[in-house]
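We begin with a single chain expressed as structure tokens, specifically the form predicted alone.
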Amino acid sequence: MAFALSPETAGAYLADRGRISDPSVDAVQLGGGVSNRVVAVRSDEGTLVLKQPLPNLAVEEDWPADVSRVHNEAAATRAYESILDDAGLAATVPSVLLEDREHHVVGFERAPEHSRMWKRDLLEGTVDRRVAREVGRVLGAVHREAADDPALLAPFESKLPFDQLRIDPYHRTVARRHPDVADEVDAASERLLASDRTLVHGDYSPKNVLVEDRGTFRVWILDFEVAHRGDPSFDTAFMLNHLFIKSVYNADRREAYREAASAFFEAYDDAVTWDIETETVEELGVLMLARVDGKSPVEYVERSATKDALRRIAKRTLLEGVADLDAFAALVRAESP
């Protein structure tokens, strides 16, 4: 990519494309995780967020990924928007305002500046079950509606973003590093790659949920670059994994995180017509191990005792065939330091 998005280049970029009249804008870098350049732009014409993917993710290990994933994200954002517009939920997504296939840049509506990242609330010990329930309802509604809509699913047949951003750095990496559970991890990978049930978000986590609660309560769902047609249990496990990891990390609020996990999954389960609890727990075991020993470990877990506890929970889940969330929660409780 010849053009590199930054706060310094964003104004001229938008002016050259006729999106704004004056390239002198207020532009700031936002946290793009490890995979994107993200810049918020304020001009006389309004505000938007520009996003451009990195060809190699910003982690210690080599992690290449196809930059076309940003267009997959634009398509998935539109798909989510089409479902949520009619779902009657307290939820939305940022509308796609610009899509540039030459430079692989997408522009999104910016969420209200007073909205908060749910991950920050959770790490601070603020655990709102209302948010957990709503994100469960949202995921359930999208999974249910997309499963019955072949036209909506058609753009998401490729699993390349999922393979590059999840299966390889998470599943294959931990299978190599933990040969004692490699067979179980490989079986989970095969199941995920073979499924085509519904539209899977692929990064359904608290960092991609913004909470707006000044007056009207609403959640914003973000970051769809890993979206694909696949197995819904990946999304449920991905969200639950973050909640259970925090229950081990922040022992003082342990029960609150577990209650949020239950609220999330019960809301999801009420919204869909299938039972994926067993598959969700299996994937939880893989993902928990991956967030300790994969290519993208959880950045806030630093204590050896916490990492060891997460490894024990993950491996016992996989090797002992834990099949329901109550049993998994009991295991978390028993193995937590």
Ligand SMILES: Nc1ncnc2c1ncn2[C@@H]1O[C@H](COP(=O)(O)OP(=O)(O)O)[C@@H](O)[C@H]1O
The other form holds:
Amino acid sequence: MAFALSPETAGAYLADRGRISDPSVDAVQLGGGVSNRVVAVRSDEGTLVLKQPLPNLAVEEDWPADVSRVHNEAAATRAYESILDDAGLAATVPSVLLEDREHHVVGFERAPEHSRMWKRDLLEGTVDRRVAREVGRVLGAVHREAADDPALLAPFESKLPFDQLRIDPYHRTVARRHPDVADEVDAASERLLASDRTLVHGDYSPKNVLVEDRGTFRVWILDFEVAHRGDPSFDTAFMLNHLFIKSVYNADRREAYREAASAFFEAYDDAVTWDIETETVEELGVLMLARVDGKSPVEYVERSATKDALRRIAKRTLLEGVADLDAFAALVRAESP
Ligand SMILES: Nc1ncnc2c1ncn2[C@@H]1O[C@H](COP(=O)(O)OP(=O)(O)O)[C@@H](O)[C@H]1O
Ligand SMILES: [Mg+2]
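Can I get the form predicted together with the ligand as well, since the one above is the form predicted alone?
To see the whole picture, the full complex is given below, headed by that same chain.
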């Protein structure tokens, strides 16, 4: 991969490809640059976001991943777009504007600059239930529509990105580090890898939701590189995990996060034809442990009392067979410091 995307190289890259005539642009890096370079480019001819995967994720532990995942992301973005276009929701995705298979670069429409990353709002204690409900509706609509559409699912048969970026760093790692729950974690991995029910986003978290809320209210869903045909409970659990971890971390806003979690799951549940509450709670146990002791722990949980509480909640969920979200929420309440 000879071309390396950066704010410095983006203008010449777009000019060389005839996308713009003048290579002098305003370009800034977005995001933490952990697994990808993401660069926002503004010129007289418009704005866009360029994304190129890094071959090795810049996290503390080695975490190999295939660079072609950015093309999987482009395909999944288009699939989401085709479903959301007809869904009548206050939600969208950035359109794919270019796809370069030689240098593994994809260009996206840029969300309005005033939109906010939902994670930032949540960490500041601003918990908007409208957002929780809308991201539940979006996920439900996509899971439901994709499940009945073999042509839409066909490009997503490979679980390689999911295995490399989720099963290995989260599931296999915590199974190794916590032998007392290894059987339960392995059973969850097997279930996820065996399922072919629908289109799974794979990174459905508040970090990948932008909230546009000036005049129109709309959520933007981002970051589809782990998309695959698989088990929908991975996505519901992934989102709920972030909300429940924040409820343990920020005691002052505990109830607000729990209400957001309920609003999310109820909206999801209303939109789909199946009941995945039990699988969701089981996967929630695995992911909660993974976000403390896996290869990519949540950066804001630093206190050991918080980490211990998350480990206890996760293990009791797995070992005691907690099967519904109310019981899970009660466990979170009981074990929070
Ligand atoms: N199309 C876009 N419009 C506006 N901001 C974006 C867009 N795509 C990405 N971003 C910003 O850049 C961040 C990183 O992009 P993302 O696609 O999530 O990459 P990564 O896989 O590295 O997390 C996002 O969290 C968001 O804040
Ligand atoms: Mg992201």
